[in-house]
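This document starts with one chain, in the form predicted on its own, laid out as structure tokens.
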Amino acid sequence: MDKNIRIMETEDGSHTLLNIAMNETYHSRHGALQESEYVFIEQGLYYWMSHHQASPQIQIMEVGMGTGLNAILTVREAMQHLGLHFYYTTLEPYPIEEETAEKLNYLRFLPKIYTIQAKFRELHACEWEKDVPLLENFTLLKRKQKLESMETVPCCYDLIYFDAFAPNKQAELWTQEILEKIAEMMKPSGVFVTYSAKGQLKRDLKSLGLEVETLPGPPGKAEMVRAVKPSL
């Protein structure tokens, strides 16, 4: 196990990782599972689905695969929405070791069925830079790449899970230049969600023409942000 990474339990009983060198956790100390469920699934995925009920597919990009928690929660949703095909691209330039992933306790909180339990292990073990069909309606593409160096593909993604480390720890991912790149890659009516609610973030997103909402945050955090790209 990476000596700079330590597993720690958050207030809702679920694990997160502490990057000792950065003194930063991968999820909220107030509850890793609660944060991911609320920010990315409820305020991101469910919001998009409620506005695109007739769509046969969704393209999701996650910035920061980390522990794989957001990904496995989305796999769970795919198992419940078989008429929707999920294409899930996740960026992670510094993947955690499989040994570390095996020690995370997320399976305790997921449905007690073999498929989803096995898929958590598979999403960490499967090849990078290759489309992997985790389910008949869930295709995973892991990219060991920084967002800064990723080729910009205009109007590609329906939903962005922006789960980078905090602006004071990973400032290079919160610049207007990076946000402009993300906005360009979002489809019209595409949705961007993040746990952060920094004033500068909201101003930058608004300056790029996105419709920005400040929402109540997950437990332990006052606010979060959702931004929507106007439809054509």
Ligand SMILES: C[S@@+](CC[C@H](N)C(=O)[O-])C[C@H]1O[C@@H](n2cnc3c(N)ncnc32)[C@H](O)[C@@H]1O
Second form
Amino acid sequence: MDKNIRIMETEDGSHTLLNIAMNETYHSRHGALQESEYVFIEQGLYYWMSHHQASPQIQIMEVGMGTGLNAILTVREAMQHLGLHFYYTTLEPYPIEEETAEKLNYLRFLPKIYTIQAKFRELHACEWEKDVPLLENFTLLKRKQKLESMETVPCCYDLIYFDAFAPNKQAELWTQEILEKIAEMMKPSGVFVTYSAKGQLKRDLKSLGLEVETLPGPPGKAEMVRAVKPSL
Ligand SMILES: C[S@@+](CC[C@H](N)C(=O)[O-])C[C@H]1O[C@@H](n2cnc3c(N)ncnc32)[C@H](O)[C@@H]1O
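Instead of the form predicted on its own shown above, give the structure for the form predicted in complex with this ligand, please.
Once more the chain from above appears, this time first in line as the rest of the complex follows.
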């Protein structure tokens, strides 16, 4: 296993990873699963769905695939929303080893059905830079790439899971320039969610014309941010 990565249990019993050199965890220490469920699925995906009930597809971009927790929770949602096709692009310049992914305890918290358990393994093992049909209504594209060097595809994404390391650990991913790139890639009425609620982040998103909401955070965290791109 990568010597710089250690598996840790968070307060809800689910695992996260600790990047030892950065002294930074991949999720909230108060509960990895609770954080992902609340910030990305409930306040991101469910919010988007409630405003786009007639849409046959959704384009999601995740910044930082990491453990694959957000991805597998979204796969679980796809299994329950068969009329919606999920296109899920995830960026990860430093993929975790499959051996590490195998040790994560997320399967314990997922429905006890063979398919989803197999899909967690498949999402780590599948090829990069290629559309992979993980389910009939879920297409995964893993890109081994930094957000900074990704080409800007205007108005492409309905939903952004912005799950970079914290601004004080990886400031280069929270600059006005990067946020501008993200805003450009969002479709009108597209939704951006992140666990951070830093004042500077909110000011930057507002200055880019997004409608910014400060929401209560997941357990153990006061606030989070959701921003919506105005419709045309
Ligand atoms: C907070 S963790 C993400 C947690 C992840 N979403 C999960 O469910 O486990 C941040 C992730 O961003 C990745 N990352 C680091 N630098 C990046 C960059 N420049 N662009 C995109 N992702 C990056 C890290 O390797 C790490 O996996």
